[in-house]
Amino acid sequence: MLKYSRQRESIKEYLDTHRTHPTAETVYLDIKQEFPNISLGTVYRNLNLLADMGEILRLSSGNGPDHYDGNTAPHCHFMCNECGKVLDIDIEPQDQLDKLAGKHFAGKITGHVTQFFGLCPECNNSKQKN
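Structure of the chain above on its own, please, the form predicted on its own.
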(Lines of atoms letter the chains of each structure in order from A and count residues from 1; the text may use other names and numbers.)
(Lines give C-alpha, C1' and ligand atoms only; values in the text may rest on other atoms or scores of the structure.)
Protein backbone atom coordinates (compact mmCIF):
# COMPACT_ATOMS: atom_id res chain seq x y z
CA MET A 1 0.00 0.00 0.00
CA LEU A 2 1.32 3.41 -0.96
CA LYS A 3 1.73 6.00 1.77
CA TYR A 4 -0.55 9.04 1.38
CA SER A 5 1.13 12.21 0.15
CA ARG A 6 -0.52 15.64 0.13
CA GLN A 7 1.85 16.70 -2.64
CA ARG A 8 0.96 13.69 -4.82
CA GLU A 9 -2.75 14.23 -4.17
CA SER A 10 -2.38 17.90 -5.10
CA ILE A 11 -0.62 16.98 -8.36
CA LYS A 12 -3.40 14.50 -9.20
CA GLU A 13 -6.10 17.10 -8.45
CA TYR A 14 -4.23 19.64 -10.58
CA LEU A 15 -4.23 17.27 -13.56
CA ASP A 16 -7.88 16.38 -12.99
CA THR A 17 -8.85 20.06 -13.25
CA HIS A 18 -6.45 21.22 -16.00
CA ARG A 19 -7.13 19.86 -19.49
CA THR A 20 -4.06 21.56 -20.97
CA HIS A 21 -1.83 18.46 -20.90
CA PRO A 22 0.94 20.25 -18.96
CA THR A 23 4.59 19.30 -18.82
CA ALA A 24 6.25 18.46 -15.49
CA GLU A 25 7.78 21.94 -15.49
CA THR A 26 4.33 23.56 -15.77
CA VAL A 27 2.92 21.34 -13.02
CA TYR A 28 5.92 22.22 -10.84
CA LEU A 29 5.53 25.98 -11.33
CA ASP A 30 1.82 25.86 -10.49
CA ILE A 31 2.07 23.38 -7.58
CA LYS A 32 4.96 25.39 -6.10
CA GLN A 33 2.44 28.11 -5.21
CA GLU A 34 0.72 25.68 -2.83
CA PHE A 35 3.89 23.86 -1.73
CA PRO A 36 6.74 26.43 -1.88
CA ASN A 37 9.38 23.88 -0.79
CA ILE A 38 8.49 21.22 -3.39
CA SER A 39 11.28 20.30 -5.78
CA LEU A 40 11.06 19.62 -9.49
CA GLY A 41 12.41 16.13 -8.76
CA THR A 42 9.51 15.45 -6.38
CA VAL A 43 7.04 16.52 -9.07
CA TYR A 44 8.73 14.24 -11.63
CA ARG A 45 8.75 11.28 -9.20
CA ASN A 46 5.07 11.74 -8.36
CA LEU A 47 4.04 12.18 -12.01
CA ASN A 48 5.92 9.00 -12.93
CA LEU A 49 4.41 7.11 -9.99
CA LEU A 50 0.87 8.27 -10.86
CA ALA A 51 1.44 7.29 -14.50
CA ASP A 52 2.85 3.88 -13.54
CA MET A 53 -0.21 3.31 -11.31
CA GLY A 54 -2.53 4.20 -14.22
CA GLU A 55 -4.02 7.23 -12.43
CA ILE A 56 -2.79 9.68 -15.10
CA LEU A 57 -1.49 9.39 -18.66
CA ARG A 58 2.07 10.19 -19.72
CA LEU A 59 2.11 11.46 -23.31
CA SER A 60 5.41 11.24 -25.19
CA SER A 61 5.87 12.70 -28.63
CA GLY A 62 9.45 11.49 -28.88
CA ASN A 63 10.42 15.12 -29.43
CA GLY A 64 10.43 17.41 -26.40
CA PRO A 65 9.18 16.92 -22.87
CA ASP A 66 6.45 14.51 -21.83
CA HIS A 67 2.98 15.90 -21.19
CA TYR A 68 0.52 14.60 -18.59
CA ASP A 69 -3.24 14.06 -18.67
CA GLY A 70 -5.56 13.40 -15.74
CA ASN A 71 -8.21 11.94 -18.05
CA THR A 72 -7.45 8.23 -18.26
CA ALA A 73 -10.59 7.35 -20.24
CA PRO A 74 -9.76 6.16 -23.77
CA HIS A 75 -9.38 9.18 -26.06
CA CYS A 76 -7.09 10.43 -28.83
CA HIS A 77 -4.52 13.21 -28.70
CA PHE A 78 -3.13 15.68 -31.21
CA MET A 79 0.44 16.95 -30.87
CA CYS A 80 1.50 20.09 -32.72
CA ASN A 81 4.81 19.69 -34.57
CA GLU A 82 5.36 23.47 -34.41
CA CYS A 83 4.60 24.62 -30.84
CA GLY A 84 4.37 21.28 -28.99
CA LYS A 85 0.82 21.87 -27.76
CA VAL A 86 -1.19 18.75 -26.92
CA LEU A 87 -4.95 18.72 -27.51
CA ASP A 88 -7.71 16.14 -27.08
CA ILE A 89 -9.44 15.03 -30.27
CA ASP A 90 -13.13 14.25 -29.97
CA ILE A 91 -13.56 11.06 -32.00
CA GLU A 92 -15.67 7.95 -31.55
CA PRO A 93 -13.82 5.06 -29.83
CA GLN A 94 -12.04 2.89 -32.39
CA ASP A 95 -12.59 -0.54 -30.80
CA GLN A 96 -12.52 -2.20 -34.21
CA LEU A 97 -8.84 -1.21 -34.48
CA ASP A 98 -8.00 -3.64 -31.65
CA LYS A 99 -9.82 -6.44 -33.49
CA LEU A 100 -8.14 -5.59 -36.80
CA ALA A 101 -4.69 -5.57 -35.23
CA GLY A 102 -5.49 -8.82 -33.40
CA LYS A 103 -6.11 -10.61 -36.71
CA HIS A 104 -2.43 -10.22 -37.59
CA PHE A 105 -0.92 -10.63 -34.13
CA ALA A 106 -0.34 -13.89 -32.24
CA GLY A 107 -0.62 -12.21 -28.83
CA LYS A 108 -3.62 -10.57 -27.19
CA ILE A 109 -4.50 -6.92 -27.94
CA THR A 110 -6.09 -5.22 -24.91
CA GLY A 111 -6.13 -1.61 -26.13
CA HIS A 112 -4.32 1.06 -28.08
CA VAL A 113 -3.19 4.67 -27.90
CA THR A 114 -3.75 6.99 -30.84
CA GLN A 115 -1.80 10.20 -31.35
CA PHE A 116 -2.16 12.53 -34.30
CA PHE A 117 0.54 14.99 -35.37
CA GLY A 118 0.50 18.15 -37.47
CA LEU A 119 -0.22 21.83 -36.89
CA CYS A 120 -2.60 23.06 -34.19
CA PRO A 121 -5.20 25.64 -35.28
CA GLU A 122 -3.06 28.59 -34.11
CA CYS A 123 0.13 27.40 -35.87
CA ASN A 124 -1.86 26.47 -38.98
CA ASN A 125 -3.43 29.95 -39.14
CA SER A 126 -0.03 31.57 -38.62
CA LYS A 127 1.54 29.55 -41.45
CA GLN A 128 -1.35 30.36 -43.80
CA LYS A 129 -0.96 34.11 -43.13
CA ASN A 130 2.76 34.00 -43.95
The other form holds:
2 protein chains.
Amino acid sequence: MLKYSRQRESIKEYLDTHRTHPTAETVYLDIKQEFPNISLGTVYRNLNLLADMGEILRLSSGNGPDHYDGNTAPHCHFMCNECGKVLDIDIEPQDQLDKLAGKHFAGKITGHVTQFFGLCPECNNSKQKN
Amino acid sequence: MLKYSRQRESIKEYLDTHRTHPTAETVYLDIKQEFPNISLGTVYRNLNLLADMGEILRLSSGNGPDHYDGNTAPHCHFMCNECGKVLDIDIEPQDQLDKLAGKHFAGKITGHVTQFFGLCPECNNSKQKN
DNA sequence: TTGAAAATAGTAATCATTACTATTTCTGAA
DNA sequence: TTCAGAAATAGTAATGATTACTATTTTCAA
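What about the form predicted together with another copy of the chain, after the form predicted on its own?
Expanding to the full complex; the earlier chain stays at the top.
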Protein backbone atom coordinates (compact mmCIF):
# COMPACT_ATOMS: atom_id res chain seq x y z
CA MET A 1 0.00 0.00 0.00
CA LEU A 2 1.43 3.33 -1.13
CA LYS A 3 1.54 6.01 1.55
CA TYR A 4 1.75 9.72 1.05
CA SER A 5 5.04 11.42 1.77
CA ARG A 6 5.87 15.10 1.60
CA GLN A 7 9.27 14.30 0.13
CA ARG A 8 7.78 12.34 -2.76
CA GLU A 9 5.26 15.09 -3.44
CA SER A 10 8.04 17.64 -3.56
CA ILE A 11 10.09 15.48 -5.94
CA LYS A 12 7.10 15.00 -8.23
CA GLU A 13 6.38 18.72 -8.18
CA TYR A 14 9.98 19.53 -9.05
CA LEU A 15 9.78 17.33 -12.13
CA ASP A 16 6.38 18.74 -13.09
CA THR A 17 7.63 22.31 -12.99
CA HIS A 18 11.09 21.85 -14.50
CA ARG A 19 11.71 20.67 -18.03
CA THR A 20 15.46 20.39 -17.57
CA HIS A 21 15.78 16.57 -17.36
CA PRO A 22 17.60 16.70 -14.03
CA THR A 23 19.69 13.95 -12.49
CA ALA A 24 18.88 12.48 -9.07
CA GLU A 25 21.70 14.61 -7.65
CA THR A 26 20.21 17.81 -9.10
CA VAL A 27 16.78 17.01 -7.69
CA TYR A 28 18.39 16.18 -4.34
CA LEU A 29 20.26 19.47 -4.11
CA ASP A 30 17.13 21.47 -4.89
CA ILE A 31 14.77 19.60 -2.56
CA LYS A 32 17.40 19.96 0.18
CA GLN A 33 16.38 23.61 0.47
CA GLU A 34 12.90 22.56 1.58
CA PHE A 35 13.94 19.38 3.44
CA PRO A 36 17.48 19.94 4.70
CA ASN A 37 17.66 16.38 6.02
CA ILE A 38 16.41 14.55 2.95
CA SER A 39 18.77 11.79 1.89
CA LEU A 40 19.91 10.93 -1.60
CA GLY A 41 18.54 7.43 -1.10
CA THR A 42 15.07 8.85 -0.59
CA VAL A 43 15.35 10.77 -3.84
CA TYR A 44 16.45 7.64 -5.72
CA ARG A 45 13.74 5.50 -4.12
CA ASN A 46 11.00 7.94 -5.05
CA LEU A 47 12.31 8.57 -8.55
CA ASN A 48 12.24 4.81 -9.12
CA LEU A 49 8.78 4.56 -7.61
CA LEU A 50 7.41 7.36 -9.78
CA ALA A 51 9.06 5.88 -12.88
CA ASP A 52 7.64 2.43 -12.13
CA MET A 53 4.17 3.96 -11.75
CA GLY A 54 4.65 5.71 -15.09
CA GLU A 55 4.39 9.20 -13.62
CA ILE A 56 7.88 10.17 -14.78
CA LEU A 57 10.48 8.85 -17.25
CA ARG A 58 13.97 7.59 -16.54
CA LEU A 59 16.48 8.51 -19.26
CA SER A 60 19.65 6.44 -19.35
CA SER A 61 22.48 8.22 -21.06
CA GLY A 62 24.99 5.42 -21.50
CA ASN A 63 27.65 7.12 -19.45
CA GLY A 64 27.16 9.36 -16.48
CA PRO A 65 24.10 9.40 -14.23
CA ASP A 66 20.53 8.84 -15.36
CA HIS A 67 18.24 11.79 -16.04
CA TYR A 68 14.55 12.09 -15.21
CA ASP A 69 11.68 13.69 -17.09
CA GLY A 70 8.30 14.75 -15.72
CA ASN A 71 6.88 14.82 -19.24
CA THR A 72 5.57 11.32 -19.90
CA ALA A 73 4.11 12.10 -23.32
CA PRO A 74 6.00 10.11 -25.96
CA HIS A 75 8.88 12.20 -27.25
CA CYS A 76 12.56 11.80 -28.11
CA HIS A 77 15.68 13.18 -26.50
CA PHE A 78 19.01 14.54 -27.57
CA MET A 79 22.16 14.04 -25.50
CA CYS A 80 25.17 16.27 -26.03
CA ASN A 81 28.42 14.38 -26.57
CA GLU A 82 30.32 17.32 -25.13
CA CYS A 83 28.52 18.48 -21.98
CA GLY A 84 25.99 15.68 -21.43
CA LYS A 85 23.00 18.01 -21.51
CA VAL A 86 19.64 16.41 -22.33
CA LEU A 87 17.17 18.23 -24.58
CA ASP A 88 13.75 17.42 -26.04
CA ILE A 89 13.56 16.68 -29.74
CA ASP A 90 10.56 17.91 -31.67
CA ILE A 91 9.78 14.98 -33.95
CA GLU A 92 6.62 13.02 -34.63
CA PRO A 93 6.60 9.66 -32.76
CA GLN A 94 7.68 6.75 -34.95
CA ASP A 95 4.88 4.42 -33.87
CA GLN A 96 5.36 2.05 -36.79
CA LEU A 97 8.85 1.03 -35.62
CA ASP A 98 7.71 -1.54 -33.04
CA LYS A 99 5.60 -3.36 -35.59
CA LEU A 100 8.37 -3.21 -38.21
CA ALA A 101 10.91 -4.55 -35.73
CA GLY A 102 8.58 -7.33 -34.63
CA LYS A 103 8.17 -8.66 -38.16
CA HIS A 104 11.18 -10.96 -38.00
CA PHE A 105 11.36 -11.30 -34.23
CA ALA A 106 10.15 -14.30 -32.27
CA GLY A 107 9.83 -12.54 -28.90
CA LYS A 108 7.52 -9.71 -27.87
CA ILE A 109 8.44 -6.07 -28.48
CA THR A 110 6.74 -3.68 -26.07
CA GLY A 111 8.43 -0.43 -26.98
CA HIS A 112 11.52 1.40 -28.12
CA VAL A 113 13.65 4.40 -27.26
CA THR A 114 15.38 6.61 -29.78
CA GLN A 115 18.15 8.89 -28.54
CA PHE A 116 19.90 11.45 -30.69
CA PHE A 117 23.53 12.45 -30.23
CA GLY A 118 25.75 15.31 -31.33
CA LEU A 119 26.48 18.83 -30.12
CA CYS A 120 23.95 20.95 -28.26
CA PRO A 121 23.46 24.55 -29.48
CA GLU A 122 25.92 25.95 -26.90
CA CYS A 123 28.69 23.40 -27.49
CA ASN A 124 28.21 23.65 -31.25
CA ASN A 125 28.74 27.40 -31.11
CA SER A 126 31.87 27.25 -28.99
CA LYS A 127 33.31 24.54 -31.26
CA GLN A 128 32.96 26.76 -34.32
CA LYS A 129 34.79 29.63 -32.62
CA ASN A 130 37.92 27.47 -32.08
CA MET B 1 51.21 5.96 -31.35
CA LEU B 2 49.25 2.73 -31.23
CA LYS B 3 51.29 -0.39 -30.59
CA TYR B 4 50.32 -3.95 -31.35
CA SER B 5 49.32 -6.17 -28.46
CA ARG B 6 48.39 -9.83 -28.51
CA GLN B 7 45.69 -9.22 -25.93
CA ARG B 8 43.98 -6.58 -28.06
CA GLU B 9 44.16 -8.80 -31.13
CA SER B 10 42.53 -11.62 -29.22
CA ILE B 11 39.75 -9.34 -27.95
CA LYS B 12 39.10 -8.06 -31.46
CA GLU B 13 39.04 -11.59 -32.81
CA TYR B 14 36.59 -12.69 -30.12
CA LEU B 15 34.17 -9.95 -31.14
CA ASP B 16 34.65 -10.70 -34.83
CA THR B 17 33.77 -14.35 -34.39
CA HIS B 18 30.98 -14.08 -31.82
CA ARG B 19 27.69 -12.35 -32.53
CA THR B 20 26.48 -12.63 -28.94
CA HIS B 21 26.95 -9.00 -27.81
CA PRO B 22 29.12 -10.00 -24.83
CA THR B 23 29.88 -7.86 -21.80
CA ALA B 24 33.46 -6.98 -20.83
CA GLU B 25 33.24 -9.67 -18.15
CA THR B 26 32.23 -12.31 -20.70
CA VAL B 27 35.10 -11.37 -23.01
CA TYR B 28 37.46 -11.38 -20.04
CA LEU B 29 36.46 -14.88 -18.92
CA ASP B 30 36.92 -16.28 -22.43
CA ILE B 31 40.24 -14.60 -23.19
CA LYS B 32 41.50 -15.79 -19.80
CA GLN B 33 41.78 -19.27 -21.31
CA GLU B 34 44.41 -18.00 -23.74
CA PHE B 35 45.97 -15.40 -21.42
CA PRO B 36 45.50 -16.64 -17.86
CA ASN B 37 46.99 -13.44 -16.44
CA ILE B 38 45.01 -10.93 -18.47
CA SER B 39 43.35 -8.36 -16.25
CA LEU B 40 39.82 -7.01 -16.52
CA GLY B 41 41.28 -3.53 -16.84
CA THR B 42 43.10 -4.55 -20.00
CA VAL B 43 39.86 -5.84 -21.47
CA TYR B 44 38.06 -2.58 -20.66
CA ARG B 45 40.92 -0.44 -21.97
CA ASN B 46 41.02 -2.30 -25.27
CA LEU B 47 37.24 -2.42 -25.69
CA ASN B 48 37.19 1.35 -25.22
CA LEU B 49 40.09 1.76 -27.63
CA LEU B 50 38.43 -0.38 -30.30
CA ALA B 51 35.12 1.42 -29.82
CA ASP B 52 36.80 4.83 -30.10
CA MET B 53 38.48 3.70 -33.32
CA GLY B 54 35.11 2.58 -34.64
CA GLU B 55 36.13 -1.06 -34.94
CA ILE B 56 33.45 -2.26 -32.51
CA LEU B 57 30.27 -0.84 -30.99
CA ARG B 58 29.51 -0.20 -27.34
CA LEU B 59 25.88 -0.90 -26.42
CA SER B 60 24.64 0.73 -23.23
CA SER B 61 21.67 -1.03 -21.78
CA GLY B 62 20.52 1.47 -19.18
CA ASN B 63 20.98 -0.90 -16.30
CA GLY B 64 23.56 -3.58 -15.94
CA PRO B 65 26.90 -3.66 -17.73
CA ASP B 66 27.54 -2.45 -21.26
CA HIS B 67 27.61 -4.92 -24.14
CA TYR B 68 29.93 -4.90 -27.13
CA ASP B 69 29.33 -5.73 -30.78
CA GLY B 70 31.90 -6.58 -33.44
CA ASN B 71 29.38 -5.82 -36.16
CA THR B 72 29.76 -2.13 -36.93
CA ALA B 73 27.27 -2.06 -39.79
CA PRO B 74 24.30 0.12 -38.82
CA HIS B 75 21.65 -2.05 -37.19
CA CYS B 76 19.30 -1.97 -34.20
CA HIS B 77 19.23 -3.98 -31.01
CA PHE B 78 16.65 -5.51 -28.75
CA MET B 79 17.18 -5.81 -25.00
CA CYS B 80 15.14 -8.24 -22.96
CA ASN B 81 13.46 -6.69 -19.93
CA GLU B 82 13.57 -10.06 -18.20
CA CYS B 83 17.03 -11.55 -18.74
CA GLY B 84 18.97 -8.61 -20.23
CA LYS B 85 19.92 -10.52 -23.37
CA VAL B 86 20.85 -8.40 -26.39
CA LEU B 87 19.70 -9.45 -29.88
CA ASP B 88 19.98 -7.97 -33.35
CA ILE B 89 16.84 -6.54 -34.90
CA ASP B 90 16.30 -7.00 -38.62
CA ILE B 91 14.93 -3.63 -39.67
CA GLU B 92 15.90 -1.21 -42.40
CA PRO B 93 18.01 1.72 -41.05
CA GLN B 94 15.92 4.84 -40.42
CA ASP B 95 18.37 7.24 -42.03
CA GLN B 96 15.84 10.03 -42.36
CA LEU B 97 15.50 10.39 -38.57
CA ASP B 98 18.59 12.52 -38.04
CA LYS B 99 17.47 15.03 -40.65
CA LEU B 100 13.91 15.05 -39.29
CA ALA B 101 15.18 15.59 -35.75
CA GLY B 102 17.49 18.37 -36.86
CA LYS B 103 14.70 20.39 -38.42
CA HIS B 104 13.81 22.25 -35.23
CA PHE B 105 17.12 21.84 -33.45
CA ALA B 106 19.77 24.54 -33.16
CA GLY B 107 22.70 22.22 -32.39
CA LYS B 108 24.27 19.54 -34.56
CA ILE B 109 22.89 15.99 -34.69
CA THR B 110 25.49 13.42 -35.67
CA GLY B 111 23.55 10.21 -35.13
CA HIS B 112 20.97 8.28 -33.17
CA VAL B 113 20.45 4.97 -31.47
CA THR B 114 17.17 3.07 -31.40
CA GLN B 115 16.82 0.28 -28.86
CA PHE B 116 13.83 -2.02 -28.65
CA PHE B 117 12.54 -3.53 -25.42
CA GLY B 118 10.28 -6.38 -24.43
CA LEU B 119 10.62 -10.12 -23.95
CA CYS B 120 13.13 -12.24 -25.85
CA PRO B 121 11.84 -15.46 -27.46
CA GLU B 122 12.90 -17.60 -24.49
CA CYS B 123 11.46 -15.33 -21.77
CA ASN B 124 8.29 -14.82 -23.78
CA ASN B 125 7.74 -18.58 -23.96
CA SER B 126 8.29 -19.21 -20.27
CA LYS B 127 5.96 -16.31 -19.42
CA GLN B 128 3.13 -17.88 -21.41
CA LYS B 129 3.49 -21.19 -19.62
CA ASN B 130 2.85 -19.60 -16.20
C1' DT C 1 70.65 -4.39 -30.01
C1' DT C 2 68.70 -1.01 -27.47
C1' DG C 3 66.03 2.44 -25.31
C1' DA C 4 61.96 5.05 -25.13
C1' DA C 5 57.10 4.80 -25.70
C1' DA C 6 53.17 2.07 -25.07
C1' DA C 7 50.80 -1.82 -22.99
C1' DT C 8 50.21 -4.85 -19.30
C1' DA C 9 48.85 -7.08 -14.60
C1' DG C 10 47.44 -6.25 -10.32
C1' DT C 11 45.33 -3.41 -7.31
C1' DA C 12 43.11 0.67 -5.44
C1' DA C 13 39.84 4.17 -6.22
C1' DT C 14 35.66 6.27 -8.14
C1' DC C 15 30.92 6.98 -9.27
C1' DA C 16 26.14 5.96 -9.44
C1' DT C 17 23.02 3.42 -7.28
C1' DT C 18 21.00 0.13 -4.01
C1' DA C 19 20.66 -2.19 0.55
C1' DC C 20 20.31 -2.05 5.41
C1' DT C 21 18.50 -0.46 9.89
C1' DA C 22 16.86 2.19 13.56
C1' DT C 23 13.61 5.88 13.80
C1' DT C 24 9.76 8.64 12.20
C1' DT C 25 5.50 9.41 9.73
C1' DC C 26 1.02 8.00 7.84
C1' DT C 27 -3.43 6.24 8.04
C1' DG C 28 -7.47 3.51 8.98
C1' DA C 29 -10.01 1.50 12.35
C1' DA C 30 -11.35 1.49 17.36
C1' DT D 1 -8.77 11.47 19.01
C1' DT D 2 -5.80 7.82 19.72
C1' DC D 3 -3.11 4.11 18.56
C1' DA D 4 -0.95 0.21 16.30
C1' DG D 5 1.01 -1.52 12.38
C1' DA D 6 2.57 -0.58 7.81
C1' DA D 7 5.28 2.29 5.02
C1' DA D 8 8.66 5.97 4.51
C1' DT D 9 12.60 8.22 6.07
C1' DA D 10 17.67 9.59 7.25
C1' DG D 11 21.97 8.06 7.61
C1' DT D 12 25.21 4.96 6.42
C1' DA D 13 27.28 0.84 4.47
C1' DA D 14 27.63 -2.02 0.53
C1' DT D 15 27.50 -3.15 -4.35
C1' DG D 16 28.70 -3.33 -9.26
C1' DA D 17 30.69 -1.46 -13.23
C1' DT D 18 34.29 1.01 -14.65
C1' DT D 19 38.46 3.82 -14.42
C1' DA D 20 42.95 5.25 -12.36
C1' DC D 21 47.43 4.24 -10.68
C1' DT D 22 52.03 2.08 -10.76
C1' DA D 23 55.71 -1.00 -11.25
C1' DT D 24 56.94 -4.23 -14.79
C1' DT D 25 56.90 -6.08 -19.44
C1' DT D 26 56.42 -5.72 -24.40
C1' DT D 27 56.78 -3.56 -28.78
C1' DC D 28 59.31 -1.46 -32.40
C1' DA D 29 62.05 2.14 -34.85
C1' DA D 30 66.65 3.73 -35.15
